[in-house]
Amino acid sequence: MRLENKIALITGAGAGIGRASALAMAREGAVVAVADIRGDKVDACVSEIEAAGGTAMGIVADVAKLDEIDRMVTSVVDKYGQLDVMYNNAGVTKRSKFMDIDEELWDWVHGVNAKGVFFCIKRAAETMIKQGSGSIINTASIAGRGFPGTSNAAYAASKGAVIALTMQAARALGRYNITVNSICPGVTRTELMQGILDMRHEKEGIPMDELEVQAARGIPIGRINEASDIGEMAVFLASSAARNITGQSINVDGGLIMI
């Protein structure tokens, strides 16, 4: 039980990578606070954890809003008295050509993916500094490393920001025994990915099986990530085994990007 007696808060935990990470951390003994903007997804994830014998609480929150970030973290600390793991996973995107990106799309993507991550790090750190320990994990992306198959340039820029924030936060918080790392998923089978494939199928008329082949093309190991692949990395980074790893952004992508 690598995370026994740890309290973990995961944003965007209603589906995809967040849900897989919540289930994985609960299996390893963590009490998991499941946060998502969609209440029905929160309830379903909490129920799944509890049905498997784990302990969880649900929080409906929009991480693009600072007052909701504060409420989210405060509710966890008030209930459990500590916060050991903060996994900033919530993220949004949609497929868009470079010249079609407008201010509305840019602000939506960066409001969640960059602003939300920074202020979740800051708010979690306030508690972890008092404790003298903590692990902060962010979901970045190989898009932030220049992967050309990204959904759009605004998304890539937001994930590049997460990689930079991870290094800055690691330097600022290391003295308090707080580690800060990011996971950079490659092509991953999630609702978000499925939505992009569905849109391409509808707009471009490409058969779904061909889209799946295209998605896996260029991956040396020849396999698209499952969300659980990211969840297992999150468990590792949250555990004592990673106590001396900080400021890193680790690719989980089958070798698609090797930088």
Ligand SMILES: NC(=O)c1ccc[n+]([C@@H]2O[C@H](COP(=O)([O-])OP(=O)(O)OC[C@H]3O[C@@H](n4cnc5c(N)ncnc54)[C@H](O)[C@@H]3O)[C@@H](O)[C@H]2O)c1
Contents of the next structure:
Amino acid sequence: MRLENKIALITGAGAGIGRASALAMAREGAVVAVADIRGDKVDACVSEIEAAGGTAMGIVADVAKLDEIDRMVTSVVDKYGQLDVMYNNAGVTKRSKFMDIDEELWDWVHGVNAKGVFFCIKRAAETMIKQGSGSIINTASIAGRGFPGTSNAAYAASKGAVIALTMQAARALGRYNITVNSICPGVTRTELMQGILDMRHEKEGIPMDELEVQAARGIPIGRINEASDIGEMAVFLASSAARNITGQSINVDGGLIMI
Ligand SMILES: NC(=O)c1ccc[n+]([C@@H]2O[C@H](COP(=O)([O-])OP(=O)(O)OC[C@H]3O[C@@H](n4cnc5c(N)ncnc54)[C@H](O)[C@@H]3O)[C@@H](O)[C@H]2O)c1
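Given the form predicted alone above, I would also like to look at the protein as it appears in the form predicted in complex with the named molecule.
Once more the chain from above appears, this time first in line as the rest of the complex follows.
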């Protein structure tokens, strides 16, 4: 198993990409700390991991709040004595036209997606510097690389921030044997994506099957991601196979964006 003896903390692990990554890492032998703002989803994911024979703990935390980030990481280190993998995956968005973005939307999206990621990296690094090792993974997005189908410009900017932070954190933390990388998912079948499709269906009257066809248009491999496609990349980046990879943001998108 590729992640045996590793303790992994995943944010936004109650659903979608985070949940799929939690299940994939547990299958590879990691003990997984499942963190999410929604307690019912935390409990369900922990139960799923345990039912499959894995080991998990649940933490309810909002990554937009520094005291909750601290409590989240501290509870993992208190219980297991180490933190090997920090996967900063929690993210939010909703569909909005450029001119409709207001301060509330900007602050909500950036509070979770950019500020949350930075302070999770920083708090995890405090522990990882002491232990002299660690893998930090972030979920960015092809939206941060100019994907025209992004949900909104504030979201795209927040994911550009994650890509930039990944490079700066990799430079700052490399000397402590800590790698920092991001995954840029393309269109991925999750609650978040379904919410965007539902909104377009309601507001623009586009039939659901047409929206599904639109979502896969222009993807060379011809299909959108399942959440497990991202989980596979997260396992790789958390494993020793990725030990000399840092500062990278890797697209997992069927070839939709090639930069
Ligand atoms: N689905 C896509 O097409 C897609 C594409 C590119 C990038 N992403 C990114 O992937 C990540 C996961 O998205 P997803 O599609 O799995 O979404 P999702 O909505 O299905 O799951 C996200 C989870 O994060 C949790 N969460 C939200 N705010 C939180 C907070 N403040 N603190 C802690 N947890 C919080 C939610 O409760 C939810 O369980 C996000 O960063 C998203 O931006 C998604």
